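First, one chain by itself: the form predicted on its own, in structure tokens.
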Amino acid sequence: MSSPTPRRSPLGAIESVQHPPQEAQLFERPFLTQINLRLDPADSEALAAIQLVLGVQLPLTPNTTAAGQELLAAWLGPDEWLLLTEHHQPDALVTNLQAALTGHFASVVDTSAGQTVIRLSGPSALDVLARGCALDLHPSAFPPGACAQTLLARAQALLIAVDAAPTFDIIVRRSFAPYVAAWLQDSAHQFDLHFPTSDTA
């Protein structure tokens, strides 16, 4: 009997590691569960049911996130959110959400395999992103907890401000991940930022 094929992250080609060195400021966060959720924000019963499942109240203010102990919900549109977590398996979370939304007009789609998350952190993060993003990402305009869909080096991305370090999570489609990673590494070269590899972990 053949052994199962090991999972390969979108940035496996650059040997990005799942648990980077503590000092790493540029790395992939592979294999996160990512769920696209759509429902009517005026449906208070559905919102309450989702909150019971997630432990997080969905953010209703545009371009904001809501974080719990195990999950982050990012606003994508008036009736659309992205759920991110390291602590839930996609199938189980989808099943629980679908059960909670029975009888409601809603959609729950596992997008985990189609996207990846790149984390960029440190004092130079704003300078790096400014080279390829037109948004004002200064904390005064884009504080921790903010999110926005935008173009980064002409690739579609969702940016999430994680903290005031500043730290950003950059969510991109799997097919664009190697390009965005190469662009980030090139842009961050002068700041001595690079993706950690398996032999530096």
Given for the second form:
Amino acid sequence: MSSPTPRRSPLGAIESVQHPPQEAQLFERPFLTQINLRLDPADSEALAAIQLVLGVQLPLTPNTTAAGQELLAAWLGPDEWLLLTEHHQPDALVTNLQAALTGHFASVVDTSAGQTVIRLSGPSALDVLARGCALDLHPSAFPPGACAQTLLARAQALLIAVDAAPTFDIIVRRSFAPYVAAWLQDSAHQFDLHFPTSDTA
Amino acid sequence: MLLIPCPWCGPREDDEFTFGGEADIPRPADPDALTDEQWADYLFMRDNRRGHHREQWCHTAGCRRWFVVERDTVTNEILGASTYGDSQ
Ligand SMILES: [Zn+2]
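Could you please show the structure of the form predicted together with the partner chain, as a counterpart to the form predicted on its own just displayed?
Now the complete complex, all chains and molecules, led by this one.
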């Protein structure tokens, strides 16, 4: 048997984002399990079955997340969610969800390798994002637990408010990740951020 | 810049949306029964109204749902937005 190909995260080649110093406020959260889930929100039986698997109720309020012990569910649309976790392997979670949804009109897709999560934190995070995002992300308008799909520096992104530091998780497609990371680094240079200098990766 | 009220996400800037033309044009139930002229009319002909207009938008960079916006084509004032479920 051939040895498995080592995994490479979308930002794995950018040392400063991959192995940040302790005080860094921008880094990648690589290899999270990400599952796209679609089902009819009127199908209460399916919602209940999913809750048993996930340990958390899917959020039905637009642009909100629901956090369980081991997993975060983010609203993407009236019948669409993103599940984020570091506690479950994608294959196992997909299998469990598909089993729970047998006989229901639903879709479960593993998108873990297709997008990545960039975490941005600290008092300047709002200013860094404001240079490329039209949304009001102040905690008074976008409190912890809120999420929004929008354009960040013209790239499609899902923003999740993690805490009131403020801390954001920015989820972008794999092919956009180096661009978004470089843009965030550039934007951060305007502010007094504890931030690793950009590599020429 | 238009501020378009997505029925799910609330007001967002128009960069996030795709325009889908005039609303309320039902697909013919039996296309085979139409003449070429009737089919072309369904596919291509639009009213291009001045003033109050019902039109389709998709929140492409957001929740990716299509919905209906009412807009004044002279002033660009947005008069309302609804889902297809609301209007049926
Ligand atoms: Zn929307």
